[in-house]
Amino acid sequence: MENKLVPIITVPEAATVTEIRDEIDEVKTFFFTFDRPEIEEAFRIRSGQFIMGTVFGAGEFAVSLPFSPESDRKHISVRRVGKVTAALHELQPGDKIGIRGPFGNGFPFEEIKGKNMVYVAGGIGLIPLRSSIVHVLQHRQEFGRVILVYGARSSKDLMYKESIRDWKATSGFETYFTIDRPEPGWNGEVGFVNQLVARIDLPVENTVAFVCGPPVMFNSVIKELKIKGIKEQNIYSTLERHMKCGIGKCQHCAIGRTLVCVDGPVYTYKQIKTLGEQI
């Protein structure tokens, strides 16, 4: 299913919100129906790309999408930065908003089939891997090892705390743990996830990582995946600019000679380098 081409959505298509669940501080997550069965029924997505939303009255934002290409409720987790999004966050169950897209290239998945796959998260980072975990998960039998490595500054700041749940009492599924600090009630890990990924025994051949978290916990944990051997054309990322119509038009995710909102969101690590000082 997720190499199959659907149509992309380029005007708002109008959503009803369904459910709204409060994530962490500043963060919430917003289920959602499209209001037309025909959309509803033909919306396809890749885990790793990206849609425009509108908030009608106070403008569009970009947010990647967190829910499976399979199975999984069409969800949105957005965390309030700006006018736009504060205003998304006043939202009620039962109002309307926009969605275009489904737009960017994604994440691999054929390519990755039989591979070892090792995720790595930092706070809301956790977000636009969520669908490829969800996706992999579906699949296990097609992969090897599957690993996720999730750290956060407190316990209250872990994402996705149900899917947490879930995901720890998953058979073939790997999952570590950290917080920065110790805290009451703590049992697991502490310490930054880049230390923990070093602690871990990871695989190196026939591997693919995929990382994302803010710039320091990014190139801590690129270096110790560097470190344990993991090629850099096998780590993958995503890449967050402005972007403002999702089709390569408007120019404003432009890094040198890649448009983020069409050749990416996601890089590899090799292709990441090459943009240097540009990011």
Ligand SMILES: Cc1cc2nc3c(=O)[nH]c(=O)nc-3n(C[C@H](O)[C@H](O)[C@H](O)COP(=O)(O)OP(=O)(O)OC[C@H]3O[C@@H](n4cnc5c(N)ncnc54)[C@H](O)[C@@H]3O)c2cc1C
The other form holds:
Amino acid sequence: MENKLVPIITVPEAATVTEIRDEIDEVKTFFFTFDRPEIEEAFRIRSGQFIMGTVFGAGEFAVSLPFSPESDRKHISVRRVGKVTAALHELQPGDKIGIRGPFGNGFPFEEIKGKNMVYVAGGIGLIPLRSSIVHVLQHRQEFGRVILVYGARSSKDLMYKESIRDWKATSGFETYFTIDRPEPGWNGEVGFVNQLVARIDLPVENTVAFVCGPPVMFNSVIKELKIKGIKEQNIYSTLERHMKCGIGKCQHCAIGRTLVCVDGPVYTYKQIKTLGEQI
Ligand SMILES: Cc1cc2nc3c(=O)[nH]c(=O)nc-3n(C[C@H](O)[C@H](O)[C@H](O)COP(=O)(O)OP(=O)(O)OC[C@H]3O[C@@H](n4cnc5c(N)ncnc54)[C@H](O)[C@@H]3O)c2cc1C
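Starting from the form predicted on its own, produce the coordinates for the form predicted in complex with the named molecule.
Now the complete complex, all chains and molecules, led by this one.
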């Protein structure tokens, strides 16, 4: 889907935080609306893109867009890791933030329509995949099998539990969950997500896979997907690198000749390999 609005490039647009949810430990979801109605109305994204968020007086941070291009409320989900994200976590509903974007390439839905979609997420790796999952479920008939394989350290670390409950109501949405260690009251799988990927029956032909999570999870999942026969050019992920401008000027996010902010953050595994970097 085209951005109807020219992205907000350099000057952050004011938005109001309307609701804050405790998602998992150290991760909160912030719902927001733009203060100017014309921006609120015209702001359009592609799944896989990101924005630069401003916490006034603290700084800017890059953040994925977990809402769908169509009909979700605008929100971001952020882990507290340092100065700016800690300041964000102190905000209350009614407080202001700034937004620039959307930036980056997004997932190539034009090319992958009609295919089986396999999403594999670890921990907060579900954040950058969420928009794509919602989009695909909203256009369910245009895709083949739609499968989510999701692993976290414990049941408390599974993101978007409410959304997942809603998604499971969509016919033909296959879900597999696992946590690292057994836990009272948990009846699902136990073990690492790559082990679950190895066990389940995944389609291989006419299939694209989306993988996001911490490096050790990413590498072990890629290995399993390749053993199953899914080709490197059909495996997508999003890269996170330190970013400043978001528009390809400052080179902060350069990896070799690619700038993650404009050429990415979505890359195929085949491309990631040529960057010569661990994810
Ligand atoms: C395209 C993109 C999408 C992102 N999406 C999300 C998201 O949806 N949710 C979320 O919680 N975070 C996301 N991040 C990461 C987020 O931008 C950083 O955590 C944030 O900028 C940290 O700012 P800070 O001032 O709080 O921490 P800092 O004080 O700047 O850093 C704290 C620690 O985190 C490390 N760090 C900071 N930024 C990065 C980075 N980009 N890559 C690797 N290590 C880093 C630092 O080296 C340091 O160890 C995304 C990053 C990118 C580039």
